[in-house]
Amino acid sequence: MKGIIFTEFLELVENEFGLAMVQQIIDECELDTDGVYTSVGTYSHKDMFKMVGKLSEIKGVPIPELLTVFGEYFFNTLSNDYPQFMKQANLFGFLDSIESYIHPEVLKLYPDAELPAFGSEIKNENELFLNYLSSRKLSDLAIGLINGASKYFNEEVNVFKVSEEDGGEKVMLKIKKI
């Protein structure tokens, strides 16, 4: 998993709960890196699960909720750092371009990135289905990213999990404009 995900997560924790909370999470998790991450490094996704799990335990916030909030936060970073990916006219066009444009471009920048796969199907102007596929089982993070994108494109949506298979490796999401 790319380091930017770790550095942004820890920044979010610091912004929301303070530097002491970041240190507590690092101290109480047995992390492969001892809590040292650079945005360009590559790290085990297991460290992310440990930190999110520890924050959930400490704050009493469910893991899916934390991942969704983080996804929304992280989208702001991505849209600021990679404006070339934001050239779509609307949310559905953006989501539909993930596999055909965004992910190939990300792989040019970061050839070792392990990206989730997304299959999209625009049903009509108000409804899109997005199939998420990843062994990391982070569909709640993807939902947060979608929420962040909907705010970026100024389009209100509801995101629903329609189905989930293989413990979260395959998730069908329905995005419906409000």
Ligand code: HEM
The other form holds:
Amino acid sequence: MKGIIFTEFLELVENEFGLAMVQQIIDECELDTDGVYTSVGTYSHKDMFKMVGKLSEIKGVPIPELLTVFGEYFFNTLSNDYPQFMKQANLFGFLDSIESYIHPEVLKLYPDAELPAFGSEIKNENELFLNYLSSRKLSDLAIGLINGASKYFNEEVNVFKVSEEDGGEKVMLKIKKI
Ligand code: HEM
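Which structure goes with the form predicted in complex with ligand HEM, now that we have seen the form predicted alone?
In what comes next, the whole complex appears, and the chain from above leads the way.
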């Protein structure tokens, strides 16, 4: 997992709960790297799960909720750092381009990135289905990223999990305009 996910997560924790909370999480999780991450490095995604789990334990907030909040925050960073991927006309066009354009370009930049696969189907002008597929089981992060994109394009949507298989490796998401 690329370091940018770790650095952004720790930045969000610092903004919301302060540096002491960042330190507590690093101290109480047995991490591979002692909590030092660079945005271009690559680290075990298990470290990410340990830190999110620890924050959930300390704050009493469920892990899926934390991942969704983090996804929305992370989207702002991605859209600022990669303006070349934001040139789509609307939200559905953008979401449809993740699998066909954005993530393949990300892989060219970072060949060791571990990305989910998305099957997308635009049903009609109000409904899009995105079929999330990844052994990392981060569909809740995807929901947060979609929420961030919805704000970016100024198109309000609800995101639903229609079905979930293999413990979260395959999740069908329905994105419906409000
Ligand atoms: C500007 C747009 C985007 C860029 C540049 C981008 C780039 C990236 C990068 C660098 C990673 C980390 C890969 C790794 O850890 O090795 C990632 C992971 C991920 N991306 Fe994207 N992404 C973008 C938009 C989106 C959107 C809108 C979604 C939501 C549907 C999405 C879904 C995900 C998920 C869920 C992961 C976590 C890895 C996994 O589930 O296996 N991405 N992306």
